[in-house]
Each structure stands twice: as C-alpha cells, then as structure tokens.
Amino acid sequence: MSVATNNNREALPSVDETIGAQADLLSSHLQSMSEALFPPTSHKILRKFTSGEAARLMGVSDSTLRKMTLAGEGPQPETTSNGRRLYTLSEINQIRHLLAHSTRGRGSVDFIPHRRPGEHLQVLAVTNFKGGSGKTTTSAHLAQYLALQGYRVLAVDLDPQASLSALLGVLPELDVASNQTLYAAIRYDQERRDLSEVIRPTYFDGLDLVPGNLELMEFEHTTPKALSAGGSGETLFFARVAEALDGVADNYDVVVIDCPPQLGFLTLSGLCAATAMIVTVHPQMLDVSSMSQFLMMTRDLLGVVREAGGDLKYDFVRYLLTRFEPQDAPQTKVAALLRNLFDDHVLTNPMVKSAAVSDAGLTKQTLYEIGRENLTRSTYDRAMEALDAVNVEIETLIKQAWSRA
C-alpha cells in the first residue's frame, strides 16, 4: 500500500510544474484578452472631449472656444455631424499656449500651471505595503488628472507586478524589454542607462511613463551584493532613484511613484527621492493594523537612512482613504479614527469606491479615459466628482509647496 501511495505520488507534477502551467495558461489567457481589446497592431488612444468638456478644464467658457474657432485661431477641433466640437488633449494644451499669451486669456487664471523657477520638482510616493490599498489607481488617476490641467507629468512604476504600466498601456510582460525599466537607471554595473532613454509618451499629452516589470526585482538581489561589495564612489542604494530622476528633472513639474506593496531597497529609495509621500489605507481595522505596522518600519527604515546621509525633506505626508462606502458603519467609525489621530494628515475628500472605477479597470482603463457616456451617467458622476475632489486637494498641496497662492 506504501509503495503504490508513493508511486502515485511521483506520477504527480511537482508545485513548480503545477504552478508554472497554470501562470503559463493564465498569461496566455490574458494576453488573448488584451490583443481582444487592443490589437498588438494599435495603441490606447485617449478619447477626444467636448467643448465643454475643454472649457471646464481650461477655465474658460464654451464661447470662448467656438470665438477661437470661428477665427481660426489655434487648433480647430473636428465637428461631428450634430454640430458637437471634439478636441484632443494636445489641440487643449496648445489652446493653454495660446490663451496664457493672448488678450483673451487675461485673467486670473493659469493656463500653463508649470514649475517657475526656484519651484522644485514635487514627486509624491504613493504607497502601502498592504495589496488592494488602491495605490496604482490612485497613482494612475493622479498623474492622469494633473496632465490634464496641464502639468509635466512622469509616472514611474516602481512595483514589479506593473500594473501602473498596464493601466498606461504598456504591457508588462510584452512591451518592456530588458534593461527598459528603471532598474536600467539604478543599476549598479556596465549597463547602467540615463533615465532619459527608458522614458516612454502616454497616450495622454504631457504624461511620460518609466514602465515597470519583474526586473525591477533585480534591484533587491544586487543591493546587498553592492552594500557587502562598500564600492567607493558609487551612490547608496537610498539615493540612486533621486539621483536618476535628477537627469530629467527639467522636463517636468511633477513625478507620481507608484510604489511596490512591501518596505525593500526599492521603495526605501523611492521613499528617499519623494518629497511628498501619499499613503493610502482602506478604512478597515485589519488594514489600519497593516498600516500601524508599515508606518513603524518606515519610521525605523528612514532613520537608518538618515543616519547614514539620506536628506529626508518632505513637504507633506497625507492619508487617503480608498475604497471608502460612507453608508459602511464600521468604515465611518474607522475614518473618525484617523481623523481624530492624525488630524488634517487625512485627506479631507476620500476615493469612494464606486462601481464605475470597477467597470472603467475591466477594460484596463480609467475614469478619466473611459468618458460618461460609456457608463450609467449618475453613477459615473458621482465617482468623477470624488476623484475630482481627491485630486484637486492634492493639487492644492503641491501648489502649497511652491508657496503658490
């Protein structure tokens, strides 16, 4: 009996053989999935807006716009058959141009909210070491938004599982090649690259990406290696993200960092480079419990680094509340909480959960990109007006930091 039980054991694949079958089957799967939706033959496309749709984001009215038109000043935006005009974000950003140097666009508004000089570059961290905190949506509609107000925007997929990637369209596992993600920029051998040749456009003007894939893992395998080795003249692990991004600075007013769920070498670095972190926390006490714990390594990691030269200056450290359903009793009481801990460290405005920001992922996209009228409008509403609110508060934060008024 013995030796039949065993024999039948070694007939079965080993849990390397089991599991490596079912990731081969899940990402063939998924691929068919997303050549379905985007053939390898064409790239995500942001959708074009309406011209109330352009006003609001310019500040100005509609007929503003249609007097631009009819003068054929700047861009002229294609006209559907109903008479609608349809701008692209570039034709947007180009009209900012022209209106920040015009006699129309006097006022108090600022068209081209851009870094003026003695403003320094703000990059905020997003990050939890807990899964399903809402990191890379937040991330993801965040540098969405603020390109859409007319910031120079980089995100830079700092996790290996690459969903900001995904979500920006670039497929991890088929669009980014070796030495094609940051780690080419924080690399501690010959092959080491300037950040600049592993930037890649958006499809959405003024929004660069640093993809991100499974070699960013490298990161963690090869530092210990460099920190044993004590190389001299080459930058600590801590400073090599800030050092990276310090070779592009110039070209942009804002970094968003979407970072990976746990406290290794490559967060630690990200965290060093911030100068705003965002930590984001579902309101539950298992994941406020994850959160206590994350906040202590953090506090006991980031002192190691300080000891041994890291410049940790942050302009501001705030908590979002993701996910957050105000008729849940218990995640009310759990908001209150924060609140009443860390006072105006918590965001005022928190990222409610809503089925339209579930509906826009299934398609690899995001309430920005998806437009209202691919979804139940009241429904879609409701979740843009809290992703507005959540944004435009952070917004404020970075304008704050550039003692903007």
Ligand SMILES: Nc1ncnc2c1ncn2[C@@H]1O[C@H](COP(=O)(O)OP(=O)(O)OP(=O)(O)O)[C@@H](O)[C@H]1O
The other form holds:
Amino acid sequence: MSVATNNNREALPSVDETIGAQADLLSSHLQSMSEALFPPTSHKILRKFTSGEAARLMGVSDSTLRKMTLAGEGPQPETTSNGRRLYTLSEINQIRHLLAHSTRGRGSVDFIPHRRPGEHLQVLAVTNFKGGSGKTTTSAHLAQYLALQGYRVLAVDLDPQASLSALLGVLPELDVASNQTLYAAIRYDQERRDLSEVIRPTYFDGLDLVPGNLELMEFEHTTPKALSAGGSGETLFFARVAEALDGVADNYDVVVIDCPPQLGFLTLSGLCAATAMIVTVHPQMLDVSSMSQFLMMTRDLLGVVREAGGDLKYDFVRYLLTRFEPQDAPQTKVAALLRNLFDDHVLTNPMVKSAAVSDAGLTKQTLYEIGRENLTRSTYDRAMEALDAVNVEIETLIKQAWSRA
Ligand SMILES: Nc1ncnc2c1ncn2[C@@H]1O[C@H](COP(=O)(O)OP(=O)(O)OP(=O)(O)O)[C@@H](O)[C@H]1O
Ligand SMILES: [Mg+2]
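Show the other one: the form predicted together with the ligand, since we just had the form predicted on its own.
First the chain shown before, then all remaining chains and molecules of the complex.
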C-alpha cells in the first residue's frame, strides 16, 4: 500500500483536473469517430433492396416483378453489373400503387394497407421506466418495419436523450434547433406551433419523425406552473400530446412513441395519447422487480388522470421480452414466470439478444438498414427472423384493432 506523503500529494493533480482531461479526450475521440462515420454534411440514405427482398415486401413473386420491369410498368430499377435488380423503398411503394390497380395484383394481398374509413389512428407507446430495456431499439425497428410494409408511420421521440432521433438520422445537438421538438406543439405559452411544423420526413419513404432533444425537459418544469396557475381554458397536460397528434392524424396510419425511462408529465401525456402500449422487459429478476414498481406507479398516476377526465381505453397492452437469451436458465425462468402471470399479454415472440442488433446500433443503424452482406449471414438471419416475428405479431394486433381479418 502506498500512502503519498504530504509532499507527494502536492504534486498530484486534483480529481476535477484528471476527470476534465479524460472528458476532453473522450469527447474529441467520440467526435472524430462520429465525423468519420457520419460526416456533418452527409445525410443518411436507405440502401436499395434486391428484387427478392422487394418482391417479398410487396407480396408478389420475383417473376411477377421481373415481368413488370420487362413490360416497362412502373419505375425501372437500377441493374448492377452482374444483372441484379435493385429497388429503392420509394420505387417499391410506387409499384405497390400500380399493383393495387392492375390485374397483376389479383389475389388476397393488400398492397396499400393504409387506414380505411372507420379505422382509427393507432398510437403505440413503447414504454417502461427501466433504462436500457430496449424501448428505442423496439420503437425504431417497429416504425421501420411498418413503413416497409407500406403504412404511413410517424415516429415520435419523447425522450430528451433523443436516441430514436439519432438512430433515424437526426442528431439532437446539431440538427434540432429550439422549438423543433414535440415540446413546440405541447408547450403552454405563445411560442406553441402546430405539430405539422416540426414533423420531418426521414430517409425511409413513409416514415416521418418528430425529433427530440433536451428541450423536452421543459414540459416537466412548465407543467407544475401551469397546473398551479389553474390554466383557464387550457388543455390539461395529459391531453396535450393527443391534441397535438389530432392535427396530423389524417396523414398517418400508425404513430410509434418512444418513451423516456421516467414516469414524468411527458410520459403520462404520451400514455394518454396512446391507443396501445408495449412494455419492453429484459427478463432478469432485477428488471422485473423494477417493472412491478413501474406498473404500480403507472396505475396510480393514470388512475388520477382518468378521474380528471382522461380517456384511457387501450386496444391492447403487451409485454415484449427483449435481449432474451434462450440459453440462459435464469432468463428462461423469469420469462416463464411472466408468461404464467400475464398469459397472452406477453407477446409470443421474444426479441432475442443479437450481436447483429448491437453492432448495427454502433453505427446508428437498425437491422433493416444494414444489408445481409454486411454481417455474418447466420447471425443476420437469426436476428431478422426474430425481429420480423415480433413485428408481425404487433402488426396483427393493429389489424385486429381495426377489425380487419
Ligand atoms: N435484441 C438486442 N440484441 C442486442 N443488443 C440489444 C438488443 N436490443 C437492444 N440492444 C442494445 O441494448 C442497449 C439498450 O437498448 P435501448 O437503447 O433500445 O434501450 P432503451 O430502453 O431505449 O434505453 P433508455 O431507457 O436509456 O432509453 C443498446 O445499446 C442496444 O443496442
Ligand atoms: Mg431509449
């Protein structure tokens, strides 16, 4: 053991200097890593899809797609030097429109799955106050999956940390100026704007984003003031997100809200706007006990909101097991416990833990963005199979809420 003498201690740097130097070092390293991956001027673009992927997404055979191309119907795809045809998502959506009106599109496939009269906007809140339970990963993949199927999707970043925005190509510190988040549409003062003014298209055809950044925290500070002021004629805090969404509802089929890991006014207002809730849970005992607290607090707070006149009818509430490792005995025990207690409120398909998801996340990408050629094929295929199974299950619940067969 070496205890420095007073003299030696004089020579030691103080801890704030040490940490300060380390913070500078890390920050500049992260900055240059980020600039190498995403030059500030570059915009994210979505990769093109092979004819096989495109045909699968549209629900037609590859040969139908080839015949359409040969007959000059619809956009002509890029052809690579080895003869492969590649389609952008926007081209896929144009072909869907053609198919919906052509004899080639016969059969049971619903090429344009948009809402029909009488089908209400689906607002899915992905939530749990346990940090790192997979909310943002689930939200991003679900929103992109639905856009790939041809739905009109709005992703809403309710988290001041804004990881969803970053994943969808909008850097919260650089790209989002003041009054450009959801806060702009729910604030109490004269600066309030229509939600339509802060919605941005993304590089994914059919997927728009309401970005977040630290400004969202303002809602936690201004709401108590508005409550104590008595708010003459003001919409109460819990109805504000729903009210903002009302103005743009006609443009979308599904809204996906990525909640922060807190149960503040923002989350409560998001939950009140929701028509369905997905609670992400990593099946470990500590996470499950924290979820039990979350459920109790949610019950108490939403109970108060309901008594104050909030409408809290959900089409469905489901628990999604995230980062699940089927080989891990304690995790399978916890998963079995949840299935026992909650029955079919637990989604049948868990999202398995996969290096494909975390590796894609390192470069701010999702599994749908990264091409199969960029990862070990078996790893990619296994992750994609699990992911699609989860998302198909949620899509089925959405269709049931619309009373579609
Ligand atoms: N299926 C998965 N396989 C591997 N890694 C995953 C998987 N799902 C999520 N992760 C990783 O776990 C970490 C936490 O996930 P995520 O950010 O989605 O959680 P979160 O609930 O949104 O966190 P927060 O509460 O901080 O908002 C991320 O690094 C993510 O890449
Ligand atoms: Mg998150």
